[in-house]
Every structure is written in structure tokens, then in C-alpha cells.
Amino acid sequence: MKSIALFTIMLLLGSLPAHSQKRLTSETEAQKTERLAWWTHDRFGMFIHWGLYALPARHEWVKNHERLTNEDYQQYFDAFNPDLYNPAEWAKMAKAAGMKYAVITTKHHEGFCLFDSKFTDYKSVNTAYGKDLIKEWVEAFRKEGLKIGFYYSLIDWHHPDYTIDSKHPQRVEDAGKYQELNKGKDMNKYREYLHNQVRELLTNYGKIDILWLDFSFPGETGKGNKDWDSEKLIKMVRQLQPGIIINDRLNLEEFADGWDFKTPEQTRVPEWPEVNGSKIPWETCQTFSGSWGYHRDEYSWKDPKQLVSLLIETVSKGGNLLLNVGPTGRGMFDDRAIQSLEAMGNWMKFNSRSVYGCTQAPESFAVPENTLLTYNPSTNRLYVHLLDYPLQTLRLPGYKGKVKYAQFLHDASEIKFSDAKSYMVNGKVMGTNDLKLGLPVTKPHVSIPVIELILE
């Protein structure tokens, strides 16, 4: 089982070979693999999409989704006033969760901003709150352990500079008329504000573990790398903060080192994702419900056990689950969100050991029908996760001469087990390398029960 373990501790960590490509550092695949170490196995983290649009709570894209102004779309800065934020407990939610670490928006499309820049006035600071609202939220989290990351978006409806385009509140249907309504704009200008800022986020607040920037979208109406001078901002977010995590939407797709990992959104993978035959490090972003800003009023909110499912499956293709939070505009989480939470957290607190250090089973292992499978390397422990609780007894395909022990999760009681009784299917012997489960008829009072099998 060594060279087994070997080669998915390679896959846990994102160290297999990578395809040729043009590359903007000299750092190798090795010094990429350490730099990640933590956050491949820490596995789960919180988002946070919190600005104006937690005002007229009917989503983050509302001046987008609306056509509004930036006169229409100030009654909501002048309203603005979290008097209720509590970041301290926010930091303590998302730890009892069993979240590792956490990325807030610190500028959304906007253009808002919950940090204290010097290069404009439309900041939390000149609202009624009056404060640096990252400052604040920086120091809880990390008085709780988790690590730090900033969302900065790339795009900004509300700086005169920023040029409309196809996604922008103002945008039209005959491309033709964009050059016309540019006129005045300076783009320049734009690109040497969003540089300036990011250096500031990286620059004032310490050590910052992860930098989330969204994002690209290439085109005649569009914006890609050369609009935000891509090379030039990885460069510079590098070099100030050498040991940072970089996700994949500066449109740098040319570049091996031009991003860390990739961002599937709101969707669930059908297997691992592959950049040129390699398997690479990646996160899902996925909301509670439908919005990542609040949404009063949205109620396709998903289940506990959906929320467990998604986070156990997401491992079991070596990903990670970041998990979005929207506050209200009083600086609460919601209700709804507390209670997913705190479901979330009662699960991690019996069963986190099947996600810690975890990634994708051994292609040995066949997956048992109605579950899921999740492997320590370190450890060389399997996790099997009943979504369906079955009748008495679970067959595992293949695991003859594999098990030295069996046992459930989240109270280490002893499963037994021994090898399980051929059958025939279609006058074929089938089956024989089998092993057979013998569980309790009652299903233990956790949403997803986990047995960990400790290998030979």
C-alpha cells in the first residue's frame, strides 16, 4: 500500500507533473506543492459576500440585474449602518463549523469598499458606520486560527474610469455604440486604481493566505488580462505576500504559474479536474441557497444533508468546498444560515477526520453503491459515508485481505466484518474478493454516518 499512499499524497497535494508551459516565476512544481500544503488539507472554508447590496437584499448583482445608476444606487451608501457586526462571532461560527479558513469581499462589483483605501471616498469608512470593516474582521478571524483570504473584484460599476461593457448596469445590445458611451473614460486610470488598492489589502493587513480575484471575461465587449495588466498584478501580489494562494480568473490560462487553483461555480464535478492530462488543486464556491449576497426574499435553500453531501463529494475528487455566507445589511448572518451551520458543524465535530488530510480513494477501492469515498494518505485510512443507510449489512467490493479494522466515525464503535459469499450473475462466479458489513438496523443519529476502515 506505500506506493499507493505515495502517489495520492501527490494528488493531495497537486505535486504530479505538470504540462509545459510559459511560466512568469521560477518556482517549481515542489515549492508550489509546500505552498499549498495547508489549504489542500485543510479542505473547508467560508465565504463572505457582505456590501450595499445587503440593502435592497434581492442579490449582489442587483444594480447590475436593475439597470441602476450610480444616483439610483447611493440611497444605499447613505443607508448603510452594520450596527449590529460582530466579527468575533462570525470567526466563531465559522470555526464551530469546522471551516479552516475564510475570504471576504472586500470590493465587490460594485465598486464599494469594505476597507479603508486612500485612493477613494466610496468606503465603509465614510458611511454612518464609520469604520475599517476589514480591519475588524481580520483580527477576529485570526484570533480564531483561521486563515485569512480577500476577495477583490476586478470589475467596478461605480469608478468613472471603468469603461462599460457587456456586464456593466449601463450595457447595450449593439456593440457599436460602446465606443461612444467611453468617451471620457480612461481605463488607465482604472487599471493603476486597482492595482493601487491591491496593494494596499496586501500591504495593511498582514499576512493574507489566500487572494480570490474575479473576474475575466474576454471579448469585444469584454475584459481580460491586458484590461487589468494580469502579468504585471501577479507579480506584484508575489512579491509582497510570497506565500499567498491565487485563484484562476486573471485570464493568465497561458501561464503554468499564472494561477493556483481552479474555481468551479455553484456546479458539482463529475471527476477531478484535469488542466492538460494533469489532475490540478481546486475549490468549489457553492451558496447556501441561490444568491451570494442576501436575499431576503430567496428560498431555494439546500438541506443539511445536502450541505454534508456536497462537502464529503467534493473531497472525494481532492477538492475543496468554500461555503458562502451572505450578512444582512445590520451585519448579521442569517437565520437560515446559522441553522446551516451549526448542522454543518454538529457533523464535523464527529466525522472532520474524513475530511482533514482527505482526498480522492485509491482507484483499488471501488465505490460501494449509495456511498461516498474519502482517503487519508497519511494515515492510510479509508472513509466510506452512507448517503443511504442501508439494511443490516454493506458489501464492499474488492476489499477482501484490504481491512484490518472496521469502526463508526463518530464513536468508534466496532463494525465486524468478514469476507462475504460469492454469486453468480449470468452463470458467472462474482464477488469473491468481498467483504460483508454487519451494521446496526438502527441508523446512528448522524446525517451521514461514516465508517473509517483502517487498512492493511
Ligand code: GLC
Given for the second form:
Amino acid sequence: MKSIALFTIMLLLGSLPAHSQKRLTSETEAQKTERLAWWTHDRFGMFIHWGLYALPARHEWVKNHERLTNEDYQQYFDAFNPDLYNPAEWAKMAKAAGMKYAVITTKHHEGFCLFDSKFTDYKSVNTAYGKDLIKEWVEAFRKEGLKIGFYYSLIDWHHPDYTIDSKHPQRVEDAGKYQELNKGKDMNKYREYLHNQVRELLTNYGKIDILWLDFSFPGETGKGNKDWDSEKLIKMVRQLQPGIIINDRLNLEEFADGWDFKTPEQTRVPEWPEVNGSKIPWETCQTFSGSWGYHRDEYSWKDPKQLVSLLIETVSKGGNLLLNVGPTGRGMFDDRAIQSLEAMGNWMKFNSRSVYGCTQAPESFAVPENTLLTYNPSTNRLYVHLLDYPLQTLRLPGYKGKVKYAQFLHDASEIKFSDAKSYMVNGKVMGTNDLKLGLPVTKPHVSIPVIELILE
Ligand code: GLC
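What does the same protein look like in the form predicted together with the named molecule, given that the last one was the form predicted on its own?
All chains and molecules follow, beginning with the one already shown.
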């Protein structure tokens, strides 16, 4: 009786923060988990940043970095003609890399629309290419069985009514000057444009699985939920596409359901991120190199092993990885991106079982030296990823009695194990519950070999 009471108190305490927060819908946490189930299972997606900025080829923020005006930027619109664009090829490459969903920029901060919109002329249909790029993309990716995500920039550096702010190409040093500068601009009109375009995107292309809105920077010379009318926007989105999964950049943090997942960008999270003491769904978005848009002269590319370990580490902390490609102005993936995707695919072909459906390992399993652990709760299998291939044995601290069978994942070859010898540290006996895996001397031909432990 006493323990039931204690449990109830703990349960209440644990769920208090979430319940005390405001909500926009009546969805329960369990229903949310169910809605996100496919995404949490799939773990790995492709981000695509494509727009006019592929032509200057020096970062998607080029308009901002170089403080270009609409007139300066017009030359890229005039020259845009991705004659080699073949989204079927892109979709095949994404799938072969092991990616299960993809998110494409339908409009980035530059304001150029890759989709056909009734509300602007600034769109791919009006370029020399003459077509709705998004329509073709959606069809191709769906055909390969990939889930469909739309990125849409809340920020717009082209729309005449979008007020100049601290992140705008025409920004000024003196914050007092913005009022004067923005005379005649009407954010109400921009807001309406933004809502209209999101409605188009979620009405004209069938079922959309993910919406990635980017981004808010509240403050005196910034923009946030009031500027976008985020509450109304998210309600419309949920009404148009009830199953959709939405990122966290609408500045609706005050609502428990103002976002579905967190989006740590280009960083390594130290541990599974939490909000109010609860672990939350998260996805890190990362580039192969330093830029999201095609950047010809950027050379800081991650190598294949770094990429594979980024994916594993993400899953080992309960997250997803959205890995970005910036196609060229001809509509092709960068050669360097193709090679990286192939490397991911080579690893995933034999090791994806340690990624799909996997998550952080239970705390009762210590992490052996130089490894990353993932765990599949439905099959009760633990995956030990060997970042640094050990010499002949690997010690599994405290694993005695927990393992039924062990094998390499890539070739299903048995790995023998036995109880490890204890040892002394500062007069204390250590390792009495350790297991010892016997590994072949030669490292298998896998960038990061994985040992699959079938648990008792
Ligand atoms: C950003 C950037 C950007 C990129 C993105 C991806 O905040 O403005 O160019 O699209 O996030 O996460």
C-alpha cells in the first residue's frame, strides 16, 4: 500500500512540469509518442538545401554575408536553370545511404520558392527551368518509399513587407534606425503570405510527414512567435496534416506541444537532451562540410568514419540524424557528397540493425572502452560499436550473466566469450563480473565494426 502511494507521488511529480505548461491541443504524451513512432524508429534522414544560392556557391547566407540587395541578387534568379535535375537519382542515393526520410528547402531565407505558389512570382516556375521543383521531388522520393519533409523559412530576405531586422542583409548597426528604415513595410502582409504559403505546401502535395520551420530569434531587433503568429500557424498545420511532425523553431517553448522535437544544429550533444527533467525527441542536423547550400570552395569535409560515428553516437543518445546535401546549380549532388553517402551506405548495408529501432542502452550496461552502445528494446539486443579496434579481447564490464550469444553484425560470425579474470586496483579486487570477448586479430573490413549481443 505504502509503495503504491509512493509510486503515485513520484508519477505525479514526474509529470507535473509537462502538465503545468500551457497546451495548444489535447494530445497526450502517449499519443505524441505514437505519432512520432515511425520517425523515432527510422533515425536517419537527408536534409537538402537548395536554392538560388547554389549559383554563387559560397554559402546559403551569401545574401546576408555580403549584404546584397534584391537587385544584386536578381542575377542568380535570371541564371537559374538546373538542367541536370533528376530527383529520382537523389532519392536512390538517399535510400542507398540508409536514409528513411528527407527534408527539402521549399524556400530558404533568400525567399526564392522551389514550389509553385499563387502568392509570389519569385519561384522556380518563373525561371528558365520553368517547373515546380518540389512537385517532382515529392513524387520521386515517395516512389523510393522515403517519408516527405518540407523545410520552410520563416525568415524572408526578398519579400517587400518583411521588415529589416538584425539578421537581414540590409541590417544597420544603430538599432534606433529600424523604425525609419521599415516605413511602409507591413509585417501583417508578410505574415499572411507566410500562412498562405504554408497552407499551399500542406494542401497541394499530398501527405507531408515533417514540417521544418526555420527560425525564430526573438528580441527587439529580431522576430518570434508574435511576428509569425506561430500559435495560429501551428494550429493550421495540425489541422491540414494531423499526423505531421514539427520542429521546434516557432518560438512556442511556453507550450508543452508547441514543438515535437528539438533540433541541435551542428553540435555534439553531451547526453540525451531533456526538458523539465524528461528526455525529449531530438534530431541533430549536420552538414558534410561547413555549409548547407552548395559551397564550391569549402574543404572541411568530415571523413566517412566521422560520419558513421556521428550517426551511431546520435542513436546512442536517443536521437535522429538529418544529414545535409547542398546540390549544385545544375541540380546535381556534389561529388564529395556522393562519396560520403556511398560510405554511409556501405556501412548501413551491413550494420543498420544497430540503428533502426534502436536507442540509448539501459544504464545497467556500462560502456566498454572506445565503444558506443545502442540498444533495441523490442529485440532485446545490445550493439557494441568498436570505434578503435582492440587487440584480440574486449572487456565488457559487469556483463557476466547478461549475454546469451555474441556475433559480429556485418557477417553474423560468432564471437566467443568467457568470464574475464579479476584484477587489483589500489588493493581492491575489480572486474569480478566482467565478460571477455575473443576477437580476431585482423580488423574486419568495416569502418566501425559492430558486435551484436543477444541478451538473456
Ligand atoms: C539555420 C540556418 C540555415 C540552415 C539551418 C539548418 O539556422 O539559418 O541556413 O538552414 O539552420 O538547421
